[in-house]
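Have a look below at one chain only, the form predicted on its own, in structure tokens format.
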Amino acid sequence: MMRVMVVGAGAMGCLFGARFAAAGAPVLLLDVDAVHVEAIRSRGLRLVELNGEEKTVRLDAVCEPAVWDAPADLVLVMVKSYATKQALRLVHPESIAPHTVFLSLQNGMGNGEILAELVGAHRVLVGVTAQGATKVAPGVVRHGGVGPTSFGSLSGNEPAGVSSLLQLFAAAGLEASYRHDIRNLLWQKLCVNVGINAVTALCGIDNGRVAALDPARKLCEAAVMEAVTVARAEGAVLPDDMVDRVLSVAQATASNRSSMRQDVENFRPTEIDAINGVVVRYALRHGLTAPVNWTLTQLVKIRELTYGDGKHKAEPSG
């Protein structure tokens, strides 16, 4: 079995970290919230699962890089984008081996690359997951939603160790597959996100209401017709039909708050910069505009600047 480290004890972090030591495999949980990690280690990770049933399941967590007894095959990338890059530094050195490999499941655009910066685009994986999961507390965590994980390698070479992943993924009743077209997998989530996530973000509404309101539906739809331009001049292949798949995401995830919303309602740093503002990024270089997903991007920046009271400011994402 699999040695898995996770990088980002949040919600998906611990879902998945608590299904892959379920199922065997030793996992070590990397986080930097000290509170969350200490309950983890004192108690287990409580699993809320979706019929209600709960579980505790033990595993190792820390929030300091420290020297596992042998090297990981897995490091699961499970952070906020912005923090990818200075996440990594939680994962000691002599815990790593040449045959590791990193898998990003994580919002947005752009970490792959990051990744491959620090480690060698070679053991990069990138993906997305129909999975959910909320933290509702400290080391609790409630599954949300069920669905497949798709991955694939942005250098197009498919590293050692895949056939090994997925096993392991299959051994937690997880269902996975690698893809080859994991780009266009890539563009598809992100145009979900372009869609929803901004406009609850910064209206206050459930999923459901970007639909159910004319004015979000018509923002969410000018906001993913920038971003499928975008992706088809990048090369990208994206279905017709994309924005009726976003709306009717919003549809099946009504009551659900997006993560960009609670991280506003929350004061917390957004991931706008990798969703709608890698949109206006990559249309700067192809000579297109994007002014839809400009002036979201602009707007959560400004909520940014100005949570709360002065007293709960968080630092902009950029």
Ligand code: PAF
Contents of the next structure:
Amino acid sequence: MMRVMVVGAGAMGCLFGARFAAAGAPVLLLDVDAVHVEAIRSRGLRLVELNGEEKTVRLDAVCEPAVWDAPADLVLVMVKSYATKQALRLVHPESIAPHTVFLSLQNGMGNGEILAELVGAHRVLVGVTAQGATKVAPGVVRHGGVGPTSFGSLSGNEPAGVSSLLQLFAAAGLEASYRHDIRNLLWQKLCVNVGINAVTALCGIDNGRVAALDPARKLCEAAVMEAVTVARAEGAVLPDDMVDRVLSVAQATASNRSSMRQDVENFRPTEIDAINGVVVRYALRHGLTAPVNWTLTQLVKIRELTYGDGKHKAEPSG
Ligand code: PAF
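What I would like now is the form predicted together with the ligand, since the data block earlier showed the form predicted on its own; can you produce it?
Whole complex next, starting from this chain.
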């Protein structure tokens, strides 16, 4: 069984880590949240499954670079896109070997390229997952939705280890496939995040309202149409009904608070640069513009820069 390091023990990192460990794989979680890590170390990781069944999984967790007893076969990168470079510093050089494969299932575009710069493109896999999870408390994660995980190689050459990786996912009861057209799937997932995340974050609405409220739907549609144009200029093949697909995801996850909305509501940095910001930057490469995504990006950045301002103003002066 593969030895797995999970960089980023948020909800999704914990979900995969717990399932792999329960299937018998040695798993080490790396995260900077000392309280969460300590809870996992002392009480185990509690995973509440979709059917309400709870299991406590024993696995290793650390919040600083540590040498593992043998190198990892897989490093699963699950941190927020803006934290990729910094988070990789948690991986001790002696805990990786020439055969170690790095898999990013992060939101947004450009994560694989950052990994490639750090570890070499030949061993980087990038992918998308439709699994869902929420962190309920330190050391406790709820599995929120089941769906396929797809990944493929960044360089175009399949690294050794892909069949062991597929076996690992199967043993963990997680549907997964290796895809040669992974870039198309990354763009499709990006379109979903482009259409839902900033709109829900800025308006403070659940995902379902993006489809249900006329002005929110129009904003979503306009942002996705720009992303589709840019994706096609980049050579991606996207379905003609991409906008409808994004609205279907909004309906299927109607009561979800999108990840960006959760970030904004908790005064955390967002992934705006790796989502709507990417559309703006890649548009320029092709002499295109993406004004809707530019505006959404600026508005989210204003929110980030003014976190806590309301609270500050409410405080008595003098
Ligand atoms: O980032 C998110 O929140 C999710 O990718 C999605 C699909 C928009 C559902 O909330």
